[in-house]
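Quick heads-up: it's one chain on its own, the form predicted alone, in structure tokens.
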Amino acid sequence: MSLAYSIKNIPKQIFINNEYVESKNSKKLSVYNPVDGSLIADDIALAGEEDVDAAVAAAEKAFDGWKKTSPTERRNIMLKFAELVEQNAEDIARLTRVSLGAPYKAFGAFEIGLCAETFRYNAGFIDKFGGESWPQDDGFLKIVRNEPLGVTAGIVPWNGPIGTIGLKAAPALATGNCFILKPSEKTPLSSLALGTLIKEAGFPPGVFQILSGDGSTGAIIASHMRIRKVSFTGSIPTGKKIQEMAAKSNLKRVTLELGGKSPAVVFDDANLDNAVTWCANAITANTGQVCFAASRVYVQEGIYDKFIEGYKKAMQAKKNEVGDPETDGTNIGPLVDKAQFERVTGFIERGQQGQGKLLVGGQRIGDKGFYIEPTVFTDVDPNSEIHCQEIFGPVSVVKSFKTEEEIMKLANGTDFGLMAGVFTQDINKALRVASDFESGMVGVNCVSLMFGTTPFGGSKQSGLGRECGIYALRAFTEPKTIMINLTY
């Protein structure tokens, strides 16, 4: 079944028990192209409360029969899923691109792969998911059983819209339990014509479900007393009021994936064209609104000056890789919208008032749309707000560095800890390195990357919990303990 939703017929409802139906709330989204600023549509339904409530209800409804659903007709029908979410991949990935400005090649097939993948990936899981048990030695058998949490909803960003959706909903519905999905308002498109291939995979109705909203949307999610389980992806702010609703509300189970000021530390040791390619690439992928994004890199002044020259003529020749997403060769599209281009283009105004010294970049591409040049500051005040605040836009900051003591003191000198790298030739180093970085995950030669098959989140204010692998499993079930007195 294809798609093929042109902008003047694609999806404006929402999608509640298998159907596209009206909002009850009469405010509407508003979504804009990054290219050249114009609007897209203005009519994008806004799920207030009552749409909420009725999600909540048809997902209840749903509940018991989804999780007895036989193991292979789950994951047939997951995997129908994920079959049709690659046959339609160009026309999703327009309903991205033409609100994210995120080209196909270098982005958007990338992302609907993951989320193809991980529905396989998990549909694969959902008969050996398996539980545990213990010896009767005492006289009680005690068995553990993997049990669904119920109604779970997950929030998910607009620089990544398609790809998160298999991060959370793939292993809420492999558990047995039901989905309902909130798009960010900047890029809903793309997620509300996933319905009709809800449908036509074989979900029953109130299993998979789509709200479109905004932050009030996604307060009611997060605040609601019969949703079991919110996965966040976002900003630390709004991940930390996410938290407080979930606890003031019915203490739903909350996983957060959030922001990142991920380092990459360089040492004299390193292979040079490796270490510079991974660094370049690592912050201007999806124009840099990456969370795990190597913004700070830090490089041993044995070969500091050597990387710096390296580094310039790569981030240079990014610059050539920009421009209009629909055109082949762009490889880098504008910034999502007028708010972010304003916020990065801040950053880089203030940065350049004593803050460090601009090597390259810093200026808007062109007079129209949301582009900006790929951009690097060295001699970086390291209390600077560029050096300690994630700018969520194609801009790092480099620092040299004598000694691993010294380095890792200012790599682990932050509130964040998503995603480090380090880079060396000596194993014993990258090993005992990647073991004092205070991060989620560690690149060994690599950075700013991810796998479906591993635990993705970080540590202190970069999150909470993981996603993928058996770690996504864990937090949408909750382990149940059996105790049989076979003594009775």
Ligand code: NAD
Second form
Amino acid sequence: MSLAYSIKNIPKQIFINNEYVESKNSKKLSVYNPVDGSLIADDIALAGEEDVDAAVAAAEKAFDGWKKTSPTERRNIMLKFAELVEQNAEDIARLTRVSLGAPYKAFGAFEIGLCAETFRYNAGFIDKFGGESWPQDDGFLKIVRNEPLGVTAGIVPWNGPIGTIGLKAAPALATGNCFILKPSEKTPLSSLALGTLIKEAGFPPGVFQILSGDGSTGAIIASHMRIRKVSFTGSIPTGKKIQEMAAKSNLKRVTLELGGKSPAVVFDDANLDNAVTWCANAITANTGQVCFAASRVYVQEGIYDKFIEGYKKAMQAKKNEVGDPETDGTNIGPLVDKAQFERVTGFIERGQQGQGKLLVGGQRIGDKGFYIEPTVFTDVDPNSEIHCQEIFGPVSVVKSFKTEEEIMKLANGTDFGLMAGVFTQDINKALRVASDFESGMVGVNCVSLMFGTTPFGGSKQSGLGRECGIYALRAFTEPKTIMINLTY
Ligand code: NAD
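Mind pulling up the form predicted in complex with this ligand next to the form predicted alone we just looked at?
Up next: the whole complex, starting with the chain shown before.
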């Protein structure tokens, strides 16, 4: 079975109660192709209040049946969905690519695999997340049930629209919640196209729904009195607003996966080639539009010159991988849109006015579309914006350091805390530094990677709560304690 929609017949309607329906809102979304800035469509549904209410009503109606669906049946539906996503991988990826610009082999295939695998992983947990019990030695048997929350929602960004669905929808649905997805206004097409697969997999009406929209739709969801949880991935300012809306409405539970400015610390004794390769790949994957990209690279004095030589070469070579995402051999596409292009080039221009020394890149590639050279600044002022702020493009800053103490202070001297990497062959140093990083995730001799089995998320302002592993299931459930009196 294939998707009902494709690049030639793009989905424009929202998916409620297992049907594609027109949005009740007259406003529409416009979607553009970043390869040349051309308009793909200007009539994509933008869900408004009535649409969100309709989805919530359908989800509430479905909730009791879904949470009581046998674990085997729920598992089978989720496994079937994973299979369908994989079977339709190329079409789904194309619907993302047309407005994100990310090539299939380098990115589309990865995020679709992540989505399918996350559904399988969480499906496998359904009959293994049963709760706990505590013995009746004191006369009371205590049973702890992991209960679903009810109607839950995911508000997601544009930089990995399908992978993010796996991280949020899969644990929500596995634990018996109903789930409403709100994709980014920049990349709604592939998410909307999933409707036919949701239905074919066997999800009952109302269990898994998709509402395309922009920030206004997100705000309606975050403020909704009958949505019990929002799992959000996006920028820190929006994350803060979501938490505030959640608190001011019904104190809905919130998981926040936010931005980063992740450090990679390369010590003198590091394997140079390994450090260079990881650092260059980390900042160019998905054109640097990755929340956990290693965008601050700190290199110890003894290895600095050699590292710079290798990193410069690697980043220059990356330029040859930039191109049309439809062409074989392209690993790096354009930035997502004009706004992102202006944001990134703005940082690069201001960066050259005294914030640091441009080592490589810095130029636009071509004269159409939103292509940018992989870019590195050295000798950066630690107080400058290119050193301190998330750029969200293929732009890194490099700085040399003398001592571990000095560099840990600088690495941690930020409000971000998503990812960090340490490169050294000294296991003691590696473990000491890994424990000293104020960061949700740390790589040793690697950086900017994730696993579906282990907690994913940030400390400090990079986030709240964790996705992946058993932590995701906990984030979509609440323990209920039942106390049984055995003494009367
Ligand atoms: P964004 O915050 O602008 O938007 C994210 C989502 O929130 C979109 O769906 C958008 O429509 C919605 N939204 C916007 N305003 C809203 C509001 N007032 N109320 C409710 N919803 C609203 O972020 P973006 O530009 O799409 O994504 C880039 C950011 O996401 C970067 O900062 C990046 O680091 C971060 N990110 C984090 C992770 C992570 O897992 N930590 C992963 C990917 C991206």
